[in-house]
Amino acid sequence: MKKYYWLIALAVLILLVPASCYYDSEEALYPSLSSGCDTTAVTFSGKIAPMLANNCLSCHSNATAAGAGNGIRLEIYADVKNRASAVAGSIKHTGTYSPMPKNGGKLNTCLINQFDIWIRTGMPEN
């Protein structure tokens, strides 16, 4: 009798291991991670302010840039729009500019969408 519950316990088993192995899309999971990226109406108050607020200020900002930042102010609307070109090159690190942000990873393709976006646009501020 112990032969037969061995028996159907291993087919228990061998039944249940292929339905576990089940894989997804990341998208099909998660949706909301991968439509996340508004593209439309990109100012620079609603969307660039707080990219650089994010990921640049704690270096760039009008108090740190004379020491970390070196010397580049990005926190007001006239000092990003004077160096838009430079600031893109530096998001996408095209080894024009030095890759920012610092010893950190590249940002995330949505931002520098959103930063492409709000350049072709003419850089509106509100």
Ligand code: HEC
Given for the second form:
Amino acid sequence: MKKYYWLIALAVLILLVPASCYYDSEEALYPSLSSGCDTTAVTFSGKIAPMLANNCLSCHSNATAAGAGNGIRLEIYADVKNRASAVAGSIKHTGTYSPMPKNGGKLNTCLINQFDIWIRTGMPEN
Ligand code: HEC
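Switch over from the form predicted alone to the form predicted in complex with this ligand, please.
Zooming out: every chain and molecule, the one shown earlier first.
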């Protein structure tokens, strides 16, 4: 009889160990779900313009573009819309676009995803 206890204990161990080792957080699997990244209310004024102001306008504002940004202006909606695919390529560091922000670290995934969402939803001026 005693040896059955060992068998049961062993079976319990075998069942429990893999279950306890499985650890995938929802946030890690789906970064857009993590509390820090709002992927639902991606408006030009709320998300896109602030991202550009914080990371790009030092070189690409109407005032600075000629001297520091190769003449590329990203301050007003129409200019951003016209250059949207270049902006997307440059912040993702893909394609033949110059990686941006120039001489800075790559933007975080949340900001890059939000820019993509803004393009996919038709680049609204909101
Ligand atoms: C320190 C100045 C500086 C900052 C900050 C900067 N840029 Fe630029 N950007 C430049 C310069 C200079 C060029 C011209 C190409 C080059 O020198 O790489 C350029 C080029 C570009 C281009 C054209 C790329 C191409 O290959 O056609 C885009 C789009 C762009 N920047 C977007 C951005 C965005 C978006 C940000 C912010 C996330 C940003 N830049 C931040 C200086 C800057």
